[in-house]
Amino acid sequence: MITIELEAPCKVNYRLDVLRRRADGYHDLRMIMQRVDLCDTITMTLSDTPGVRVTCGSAGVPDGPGNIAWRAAHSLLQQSGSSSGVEITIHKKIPVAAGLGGGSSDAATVLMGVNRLLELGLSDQELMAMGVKLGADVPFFIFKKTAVAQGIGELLTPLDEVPEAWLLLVNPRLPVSTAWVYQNLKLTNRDTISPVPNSYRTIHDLCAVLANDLEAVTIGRHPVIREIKERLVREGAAGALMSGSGPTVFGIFEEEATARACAGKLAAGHDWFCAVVKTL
């Protein structure tokens, strides 16, 4: 049996603009997306027993066809016509339903891994076309570059320059449904949107573009998100924002030591998930 083990990183959104609701029910977006080094670990083994088997054992993550990673492997097996099976074990480190894209990253990593296991030779572009059918964020993780994402997230343009940074991720352990956030978004269609730079020389340049149209919806139900943002800035973050539909908030730091000191202060007295990560 052939086995490979891959890391599936999560992401934050430096920017998330919701432009309009589409006729198909999705929304046209403009996002600036950044991978960070908090990763799930995914082990994939080629098996003589046909079918896909997924084991995770993490609360809120199904093991069978309800898992997006299962659907990713199943789609590749179907397309290839292979009679082999794939056994997948997911070790979760990324919080679930957190606005960090953990499920999408797992699916992207499985597409890339099973492509290797079956020696299909599919290009990243071909895998991205399959990935968008599984989830809007999946193509970004196959793209593997900091990018401006448009459409529903599948139209990706790499940034010319973006500074490395330390981020402190803070999650108050309140799962948030992305569908619920979009259903409660008071959307005003925009004929035009102001341009965002495609190059950022400093962290302060990056902080100047931080914005998330979904933040007000999630804060309306979970005011603790505002509290976390304010505390991050008070403790030395150059900027802070909710990622995706939340509830994870990230602070941006130039120095690892400052980020770790802030993490210690925010974790004290709270059951919050706190992780210091570096941009990829």
The other form holds:
Amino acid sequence: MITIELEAPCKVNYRLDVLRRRADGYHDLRMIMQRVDLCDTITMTLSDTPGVRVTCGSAGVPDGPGNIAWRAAHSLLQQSGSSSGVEITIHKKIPVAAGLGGGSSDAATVLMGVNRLLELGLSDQELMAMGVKLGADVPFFIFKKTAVAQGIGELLTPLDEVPEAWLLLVNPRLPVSTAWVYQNLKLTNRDTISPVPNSYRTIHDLCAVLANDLEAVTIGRHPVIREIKERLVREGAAGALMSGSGPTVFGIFEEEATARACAGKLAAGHDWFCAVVKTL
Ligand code: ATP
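Could I have the structure of this protein in the form predicted in complex with adenosine-5'-triphosphate (ATP), to go alongside the form predicted alone above?
Below, the chain from earlier opens the complete complex, with every other chain and molecule after it.
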């Protein structure tokens, strides 16, 4: 029995600009995306019984074809014509529907893992092309570098330089639907967009570009997100921003100790999910 166990990290957006709505319903974006070391653990085992089986056991995450990891494994099995099956167990640590790309990362990790399990020899480019059909953030997790993502997220350019940082992730445990956020975004279509640097020496350089077009929409519905941003900065973060469509907010810190002290203060008296993480 061949088994592979892999870690699927999550991401934050240092920057998220929405350029325009496309005819296919997606939006053209420009994002700066950073992986961090809060990970789901995924175990994949080759089986003689054809088909895909997913066990997750996490609230709000389906076990069957509704799971994006199931769809990732299924598409690889179909494309390869393999008669094998794959058993997948996902141990979720990344908050769900949180703006952290957990589902996309699970899918990317399954594409990479099953490619190895079945010895298919597909390149990262080929896996990324399959990945974008599953979700716009999937290619980024196969790319594995801090990057500017354009198009719907699939056109990736690595940053030349980016500082390591400690981040405090704070999630107020509110359900936020990405679809709802985009539906409520008042969009002024833009053909040009102000450039962002491709190189960041210090975390202060990074903090200068922090911006997220979706933040105002989610804050309009959940003002606690603004409160969390303000608390993070008051307690020592060099900058703070909502990630993706939210509701997770991250603060950026140079020192781990400052991030941990801030986590202690924010967690006190609230049922917020708080995690100190390092950039990858
Ligand atoms: P997005 O911005 O793509 O919505 P997110 O980080 O905000 O990403 P996810 O945690 O990926 O959100 O979950 C979004 C939805 O996808 C949830 O409603 C969940 O039920 C569904 N889902 C399917 N498979 C998974 C998975 N493996 N992990 C997490 N959620 C999954």
